[in-house]
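Coming up is one lone chain in structure tokens, specifically the form predicted alone.
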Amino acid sequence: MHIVVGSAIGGVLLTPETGDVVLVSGEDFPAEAARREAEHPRWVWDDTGRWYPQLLAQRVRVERCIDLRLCHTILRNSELTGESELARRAPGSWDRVPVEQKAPDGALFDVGDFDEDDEPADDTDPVAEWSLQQAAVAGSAEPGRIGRLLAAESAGALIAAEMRFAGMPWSAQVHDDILVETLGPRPKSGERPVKLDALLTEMRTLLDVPDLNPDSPNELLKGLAKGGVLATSTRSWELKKIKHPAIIPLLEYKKLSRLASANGWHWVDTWVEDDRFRPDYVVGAAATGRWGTDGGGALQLPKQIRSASVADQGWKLVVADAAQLEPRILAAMAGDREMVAAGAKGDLYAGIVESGTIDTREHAKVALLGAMYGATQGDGGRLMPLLAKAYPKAIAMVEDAARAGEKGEIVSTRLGRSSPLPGERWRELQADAYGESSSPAAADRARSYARGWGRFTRNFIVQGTAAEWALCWMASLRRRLTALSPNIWFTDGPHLVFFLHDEVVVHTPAELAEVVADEVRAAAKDAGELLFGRLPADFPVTVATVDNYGQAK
């Protein structure tokens, strides 16, 4: 059953499939909303973030949702509905996507101009934008495969509310003893701390230039030429090349100000609350379908403060991350089984090496990622002939993908997420190569725009299944923790507090650890099953029950 959510003036629309539209007060959707849970519909509204929570304020969990406008975006941009009304439409309200939802050029999926001041399509009705993603899906060659990327998308939106909702347990005290400990005492509001200043006084005497400003990129490249020093860039890569006694200190300079900037007393301040850290999750930022955040940094945490997650006194935190899991996910995706087998042992590049393909293990290593990467020169491009005659399919795949986007064509994951289009800087240097006043050299810009593509659409495919695995992961775990605790509230029992790309953790009371490090594992076979079915592939994870998030390190 499915129950459609849309607004109204002073209150909530829900429509069952039966065609019956029920106005309930905004104050009333919540309870509302619980009885008809225990129906096990599933919801279908415009956006999780927007309706669901209100209702985890009220302690009203749903099971199941579909989120129109995340959805509206696969199925728009899916190589797998390209002829459905929904993608051949103009584009209109549901085409909004989030900033972060861009290529390496800096191009949204092209969906056609849509401007922020333009007047939209009068589109913003869920029942029949509901309509249009149906029939798409049912347009589709492969119902089935994309339908499961929608419902694991929207899994994705509950689990990112959920997570914020309960907040990864977080205590303001221990962090702010690790700042003491880096940085030196909280200092006023304008000033560095210590440690910092200390730094800074070293720099400026060892350069003797006094009004040295390491804050500022220009500033620092004119500080360190007065001082004698030439550099062409800040990047810590490249200071670390230059001998000069003045780089050590400015090297510790720029890791501590980097936590003092990110991490800080002003991060603490901002996202901690009641020993909660409760970042804002952007399911579907990336146009793979990687996660982002909007503030908090949730995936971007240094490892100087993750010993400040503490649990709860009497609770653990599971943490789980999947070994290895793009180049296994490449070795499923291509069904070759010479890879799959490579790594069934548990350590995949411990595998290649066992099989004779290469050398030792780092070796194995560099070459496997060259492959996803796109890597041309050193080690990886040098070790690229090896790989491909062991594991031609493997190899063959990411290569074609490689070369449909040199072409400027649609790679698609496995489930069906499709790349976006080139964008108009790529097309009008591929026009410039081939016209009528084309030179040496614009080819030359051309062909290196289209390598650069073509290496985003060759670990778009690896990068975008593996995203796939992992709401599949996610989705799987969520029910699974249910079902230990039935009967109450979703945070009194083991629940997810926190997502990282390839790494989960719950937070548990102690009793249940063993449990719900069984269940991670289960869950992990689940979304292998659920991608690739009954091919032999393996995506072990590594398990830690810890005290605190910095100990599974």
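Can you return the structure of this protein in the form predicted together with the DNA rather than the form predicted alone?
Partners and other molecules omitted; one chain follows.
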């Protein structure tokens, strides 16, 4: 049973699969949704971010949905549905950025101005779009796979909205303590924290450059030169190679100033309210299906401040991450039983060493990462060929994906998310390299761009399939957590509060922490089966039950 939700003059139009179409006022919509949720429908709407927050605000939670815009994007691009009517149509309103989303710098996209020549949009009816999508799935060679992807993506949209609603526990007080400890007391605006100031004074003295400006790479380079330090750039790892007493306070300065600017007092003021951190998750932000965030920098919470995420009194954080997820995805996807076996004992890299393929764990790691990223130099590039001998199936799969990308072809994940085509400029460059007026330089450049796109497609299939695994993991975990404490509002029981590629955090009453940990593991098993059936591939998760996020790992 599904119910399509659309807006109409006078309110919200509900179109159930069977039964009458109903118009309810916007005000009555949450109550009506709550009433119908009892029958466990799948809600079908254009953008989860447009409908679900108002439901959550009225304490209405839904079990299942289809996010038409997210699904539209997948279906338009997927190789599995390339022949569908939906994919063959000219771009329309479903291919546009939804009106709520913001452009960089905070300006709103004006959807009306998207294309001046466009007719007024006549394709916005969600019922019609839903029919097209169902037809696309039904006509696909792999309806099961693509269908699972759409369900998982939509579950992700619900989870993103719920995590935003719940917020991640965040103690402004503990965060402030960390800042005071490392930087000194909060300075007046425009002033440097005292510890940064002391480091600057020390640098200036050691270099004998009283006007050294450490905040501009250009100025810093000049200042270092004036003090007799010849650096080619101001990157930390470059500076580390230089032996000079001023380098030590400089590196410390860079570290502290990063903390102050990215996650300092201003960050807390902006992103933490009522001891909750609420980033805006963007489902499917990356082409690979990985999520992004809009504001708050939730993709890059430095380890330094994670201990400020503190569970409520009587509650715990259950922090779980999938161990070596991407290489395991690679092994399972390729059906490489040797590589799967290497990971069976828990540490895949150690398993590779044990098999006699590569000498040390560290080498095994860079070689495998190199295979997935397309390393050509250093240890990764050098050692990767050893893997090709021991694990031909796995390595052939990523190599094939790279070759396809170099030719400008599409590659796809396990469930059928497909890579975009390279841009206009990329094609021009390739065409120029074969044209009559081609020069050796143009050919070199074309080859270099081709290899670049090959690295993207090589990584796409692994990163994208790992993102699918993570979506399935979370979707299953969400169901399981709800089942643990049914009939109560979800933030009063164990619930997801954070997600980062291969890691989740659940905020839970302490007495349920152990059960939650079991459910996290069980959900990982579900995810493996959803993607790979009964193939004997393990996706172990490490689980830590802690009082604050900093204690995990």
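Positions refer to the first chain, counted from 1. Quick caveat, the model's predicted, so the values are computed rather than measured. Each form is matched to the other, and the largest set of C-alpha atoms that superpose within 1.5 Å is called the rigid core.
Residue 242 C-alpha relocation of at least 2 Å between the two forms, rigid core basis: Yes, its C-alpha moves 2 Å or more.
Core-superposed comparison between the two forms, residue 210 Cα displacement 2 Å or beyond: Shift at residue 210: 2 Å or more after core fit.
Rigid core superposition, residue 313 Cα moves 2 angstroms or more between the two forms: No, its C-alpha moves less than 2 Å.
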